[in-house]
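In structure tokens, one chain follows: the form predicted alone.
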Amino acid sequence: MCEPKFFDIEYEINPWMHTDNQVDTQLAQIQWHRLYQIYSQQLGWKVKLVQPVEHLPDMVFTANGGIVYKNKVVLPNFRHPDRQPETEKFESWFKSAGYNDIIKPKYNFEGEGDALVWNDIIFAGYPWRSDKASHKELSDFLGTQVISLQLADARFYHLDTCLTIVDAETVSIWPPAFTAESVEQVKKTVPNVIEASEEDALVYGLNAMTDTKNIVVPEGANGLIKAYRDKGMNVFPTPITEFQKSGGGVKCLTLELR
């Protein structure tokens, strides 16, 4: 994670971001620290921090800082120049943390924002922020199957805004965020697919973090919260309103170190 010390909206690179709808920075700090406390205190997850950098406000969205799989790291190759300086900051952090097997893809790729691990498969999104061509780079370097999913709604510009890995047999999706072919691909691959409502999708309910027994979701995703509780999961709703102003949520604020 990365503390939102310098988090605000300095530019507009997705449909949620508007420089005239600025972040309440104090509330953002409160919301981020609440998420941090859920992870570290209530769930007992070990959280490591990367240092925030002035004028790199979106470093707070560490999910875009890469993908870690079997101790290998694929760094981001950001599409937008505003975010490109983040890559070297994340690379330095990974090296200092002892990761040595690291690549930066040739094609645009935005880390776990567009690549989610389900068992030994990686679902990878395109085309808004990551290039489909980067998926072969992922597969070749990480040595695992990558399934490409085409996104169809610019509001859901990263895969992690419209697909949640729930457990070894379950994912959640909002089908209208995908092409029909990609929805069918998910259903053909995953035994149990929970379909979220538009209401839940629009409060970023699919931007969630789980260890398969516990799941942290944005407040207001009431249909998904009920579905997860019906599955017997422990559900931790938390507010992310200030981060959604910038197009981010629970998962965006979290990079999983495998």
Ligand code: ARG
Given for the second form:
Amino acid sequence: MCEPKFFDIEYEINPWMHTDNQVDTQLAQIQWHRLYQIYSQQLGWKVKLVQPVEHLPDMVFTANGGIVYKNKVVLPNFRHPDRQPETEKFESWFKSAGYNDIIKPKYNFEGEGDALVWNDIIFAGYPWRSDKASHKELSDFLGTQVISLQLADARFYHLDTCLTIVDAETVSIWPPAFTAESVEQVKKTVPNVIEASEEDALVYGLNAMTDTKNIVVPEGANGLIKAYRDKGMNVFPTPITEFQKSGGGVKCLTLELR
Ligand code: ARG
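Write the structure block of the form predicted together with the ligand for the protein whose form predicted alone appears above.
Expanding to the full complex; the earlier chain stays at the top.
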């Protein structure tokens, strides 16, 4: 994770961001620390931090800092110039943490924002931020199957805004964010597919973090919260309104070091 010390809206690169709809920076700190506490204290997850950098406001969204799979790291190659300087910051962090099998893809690729691991498969999103061609780079380097999913709604521009990996048999999606063919692809691959409502999708309910028994979701994603409780999971709803002004949420604020 990355503390929101320099988090604000300095540019507009997705439909949620408006420089005239500024972040309440104090509230952002409170919301971020609450998420950090859920992870580290309530759930006992080990959290490592990357240093925030001034004028890289979106560094808080560490999900875009790469993808880690079997100790290999694929760094991001950001679509927008505003975020491109983040790559070397994340690269330094990975190197200092002892990762040395690292590549930077040739094509645009925005880390776990567009690449979610489900069992031995990686679901990868395109075309808003990541190029489909980067998916081949992923599968070649990581040596695993990558299933490309085409996103169809600009408000859900990263895969992690419209698909949650829940457990070994289950994912949640908001189908209208995908092409019909990609929805079919998910249903063909995963035995249980939970379909979220539009209300839940719009509060970024699908941008969630789980260890398969516990799940952290944004407050207000009531349909999903109920579905996860009915499944017997422990649900931790938490507010993320300030980050949603930038088009981010729980999962975006988190990179999994599996
Ligand atoms: N403002 C950031 C951007 O547009 C938000 C990133 C959200 N990250 C994510 N993994 N969905 O790039």
